[in-house]
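Next up is one chain by itself, shown in structure tokens, the form predicted on its own.
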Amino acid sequence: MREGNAGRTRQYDAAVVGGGVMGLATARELRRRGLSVVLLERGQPGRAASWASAGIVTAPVGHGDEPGYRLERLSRQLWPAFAEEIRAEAGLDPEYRETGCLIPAFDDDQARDLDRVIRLGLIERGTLLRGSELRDAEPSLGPSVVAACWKPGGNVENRRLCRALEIAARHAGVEIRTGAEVRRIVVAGDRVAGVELVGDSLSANLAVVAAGAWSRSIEGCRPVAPVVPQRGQILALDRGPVRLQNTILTPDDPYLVPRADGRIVVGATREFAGWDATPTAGGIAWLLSSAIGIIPALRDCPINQIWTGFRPVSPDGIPIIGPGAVDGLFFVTGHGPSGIGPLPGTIALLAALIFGEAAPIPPEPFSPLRFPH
């Protein structure tokens, strides 16, 4: 951190707005190539959507050229080490685990229609099981499931990931500040100037906008991230004598993970509600019903808790990363259901974008010029 002149107002290379897991690794990553990194949270970092993920880590389902998929192999490919990486600087386990993942059919034309996907390649390394080789590798299943697909896969502890990731840049030196409330993007000419937040104001070179669905409502950007909230409903149960082997995975959710902690985390509705956080009776009880109509032995484990998030979403549902239409504005958001799986690799995008290197998958689907500024 360098100090000014005029008003000694603080001048940084890198600000980093939001500190999800998309800005916390950001900032990180920012450090860790030598530039001085301010964080700027509005409330405290990683609690946010962040916070509320399951952590789903798996093998990408689609066409080897659309965006979506190579993102989510890209990650997957570099989610190992990168899950060391933050353990050993950290000093805490986010608990990356391979479990492996199911996608259940839940009556023979599903079951068809998951084989035809596997042989046209669709699903990565994925196997059709049935029969007592499916119950052999889920014992838990009910009969409503007749066949599934598994796939390699499985999740990160999201709540020890934020954790860790605070604590990972908090060693790499970069200064994380709470409760700073960023308004705008300053810009000087055609490139960034600093930041303004309620009641201060910074001077930087670059400026990356993290915010999550709060992405829309920072003044100065060009373009202006045209994220929505949606909010997701989440519940953890109790395990009890239930042993979930594998991430369970349907099509349009819900999604059961096993935790190491002796959790079960099912999830999540998709509601575009605005801004409203409550949980209701017609959410939960959906994900209830669902997840004991494929284990029905949960019908008797306790419920541990009940929480919501708002996932960023973009209009075309691609996340947004890499350079706006100011010079040195970045964005990092928009992620929507897909949350932290595909964190090492947007990481690993964006810093090929800002530093000038060769991009490790095609950026241009990603990129926010292709809203209108």
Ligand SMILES: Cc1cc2nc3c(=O)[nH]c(=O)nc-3n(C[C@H](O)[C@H](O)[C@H](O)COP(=O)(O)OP(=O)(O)OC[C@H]3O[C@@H](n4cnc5c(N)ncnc54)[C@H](O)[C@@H]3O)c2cc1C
Given for the second form:
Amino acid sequence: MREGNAGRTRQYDAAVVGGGVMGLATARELRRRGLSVVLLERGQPGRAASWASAGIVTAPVGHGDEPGYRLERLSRQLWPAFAEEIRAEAGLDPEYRETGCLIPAFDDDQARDLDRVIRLGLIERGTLLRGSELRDAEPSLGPSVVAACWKPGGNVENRRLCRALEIAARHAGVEIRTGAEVRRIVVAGDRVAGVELVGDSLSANLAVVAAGAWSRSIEGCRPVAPVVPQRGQILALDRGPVRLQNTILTPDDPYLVPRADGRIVVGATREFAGWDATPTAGGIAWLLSSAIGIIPALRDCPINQIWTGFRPVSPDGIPIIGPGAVDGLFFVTGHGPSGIGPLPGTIALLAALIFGEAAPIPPEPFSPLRFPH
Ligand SMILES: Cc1cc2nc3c(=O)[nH]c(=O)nc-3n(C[C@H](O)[C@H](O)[C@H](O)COP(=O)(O)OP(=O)(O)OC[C@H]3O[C@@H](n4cnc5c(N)ncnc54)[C@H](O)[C@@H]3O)c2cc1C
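Could you please show the structure of the form predicted in complex with the ligand, as a counterpart to the form predicted on its own just displayed?
After this comes the whole thing, all chains and molecules, with the earlier chain placed first.
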């Protein structure tokens, strides 16, 4: 940190707005590359969508030339080393685990469809399992599941990940300010000059907007990040009699995620319900009845916790990563329902764009400049 002319204005190379996984991992990376970095979080870091998440990290499904596919494939390659680095730096294991994933089919038509998609090569390393092969892979499945596609993937314990990222960022030398609500990005001429907070301001040449579902409310941005909140209701069950082996992904949700401590996370609704964070009877009933339909023994598991979170959803469903229309302004937001899985690839792409290096994947589809500015 440097003092300004009058000794009053704090001056940083970079100010990161928002302390979810995107902001924390960005701040850590910028500091590791030698910048002085302040992270500004209006509440506590890692308590919004990144806390609410289920933390699924899967192999991508679809066409290899789709932007989301490229980002997820890159991230999958980076996850093991990324998780190990964070564990070593923080002294806290984010519990990134390759459990394998199962996509169930509930009738023969669905099984045929899954088989066709696998044969078309749209599910990387996908394998159709039936009969005893399927029951061996996941003994707790009920009779409603007639077949399933196995594919690589797993999950990370996202709340531990948030804490570990925060510790790693602090150890790297990031200054993390909590209770620091950013109002606007201050622009002088055509470049970033700093950040105005509620009751404070600071100077920075680089500002990174990582404010999740709230990114739209940061003034002074060009473009305004056109992100809206999508509510997800989600819950965790204690292990009870069920030992879930795989992460279970149904085509239209819900999904079931086994944690290292035996809890099973069941998520999540997808609702545009404004900023109402209250779980509903209908949402939780749907999660529980669908989950019990897949694994009947879940009916005897105690409910551990119910919560909601707001996914930051972009208009085209593609994350917003890269420079804005003002020199020194960058965005890393809009990851919607997949913001933990694609984390390491996102940070690699953003860092390459900030430091003028070759991008690891084509950056254009992610550009903030695809929106009016
Ligand atoms: C129920 C649910 C389940 C999910 N499951 C998965 C999953 O299994 N796998 C997956 O990959 N993704 C999943 N996601 C999506 C993923 O969690 C998000 O895409 C990701 O966490 C977004 O991270 P973020 O850092 O952009 O936002 P957030 O974690 O929301 O962080 C944004 C931060 O910015 C702060 N902030 C906002 N405004 C300001 C301001 N003006 N000044 C300062 N700070 C500000 C907020 O307080 C917050 O801490 C899920 C999301 C939900 C809600």
